[in-house]
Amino acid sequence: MRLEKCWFCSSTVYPGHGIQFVRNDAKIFRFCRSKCHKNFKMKRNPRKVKWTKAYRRVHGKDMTQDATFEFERKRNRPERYDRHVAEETLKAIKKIDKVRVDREARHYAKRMKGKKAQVQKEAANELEQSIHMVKAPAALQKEPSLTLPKVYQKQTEDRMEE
């Protein structure tokens, strides 16, 4: 059973699934679903379509270089079957998969590291602009301690003056 890769989105195409297109020069293109096939016919570039693996790699959202990708490469050299080698290979596949998952998690954490501060700043700004929705204006007048700290209010006054 051979698992192919979709030419457009790089997902796995299982036997009996997908579409195969053969060009006049005998180049074979395999597609996992009609969405990929239609985008190919519309001559769209997979590196510019946001949901493809090519886009994610080009824009730094997925790992591009890692030693674990070498094991996934397709090899066309036939090997003599050896039960011991097959057993060791299956054990190695599990280890490699675990290593890849860990590295992808590290890559994602590194990519999202700066995002947390940005999200907190946006939340503070939103709260600053719509504090009246959180507490009624009458309650704010009765008890001024419910307002935001003076630091935020000074910043908003400075922004308004500019």
Second form
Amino acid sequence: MRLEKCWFCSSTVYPGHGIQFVRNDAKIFRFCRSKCHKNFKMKRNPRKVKWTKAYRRVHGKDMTQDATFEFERKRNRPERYDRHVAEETLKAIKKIDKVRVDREARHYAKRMKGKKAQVQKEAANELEQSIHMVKAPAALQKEPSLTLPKVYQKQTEDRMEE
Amino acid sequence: MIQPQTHLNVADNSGARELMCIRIIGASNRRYAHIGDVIVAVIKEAVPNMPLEKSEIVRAVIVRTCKELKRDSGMIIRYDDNAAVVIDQEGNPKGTRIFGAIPRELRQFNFTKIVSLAPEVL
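Next block, the form predicted together with the partner chain, ref. the form predicted on its own:
Whole complex next, starting from this chain.
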């Protein structure tokens, strides 16, 4: 039994799932579900289809090189069954998964760094420039107590102070 | 799902290029043939200067179908074309080479010679 990767979306194909397509040159394409199979038949390039792992790797959204990926390399040499080795491997799988998830989270954090400040800046800008869509400029000038709401407050509601 | 009038590619070097299925060997009213079934076919296209000629009636075993082949393990395999290997009355292939991938199921149907000649057994 072997857990394969879907050719289109790179998710794991468990036994009993999906279809394998054998091309005439004996290349096997495995698909995890009919969604990927249909996309393949439509001749879509997975590197251009946004939700696939191939796209995310090519466009830098997910990590491409990491030591944790080495553990998942395909090995064609059968191992003699050793209970001790099997136990240790199961423990190691858990640990490696945790490490990989942590590194992916760090990669995501690094990617999204500075996003919050940028969103705040854009919001402040929009407030200054487009306040006329919410409140007529004449009304603002007439009532001196009406002020623009401050963006830098941590509150979620943008209430006009009246 | 091969039925009479279906055109099949030939996956060996027996001399035929394309076969048309005429009849499925087995039960009298058998509708469709799958991988591992023997069919009676007529040669529609042949390679020149070979022992097999056009319009000859031969027997063939189906080795690849576009219709999916389901295995007990839950694996489903689909090929790119419909193909057959020309055989004689005993079940031995008439050609000496097989082209393309062959599924493992042929071994259980006692076509061991075809499986042994195949370049790739899936």
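Keep in mind the model is a prediction, meaning the values are calculated, not measured. Definition used throughout: the rigid core is the maximal C-alpha set that superposes within 1.5 Å between two forms. Numbering follows the first chain given and starts at 1.
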{"item": "Core-referenced Cα shift (Å), Glu126, between these two forms", "value": "3.8"}
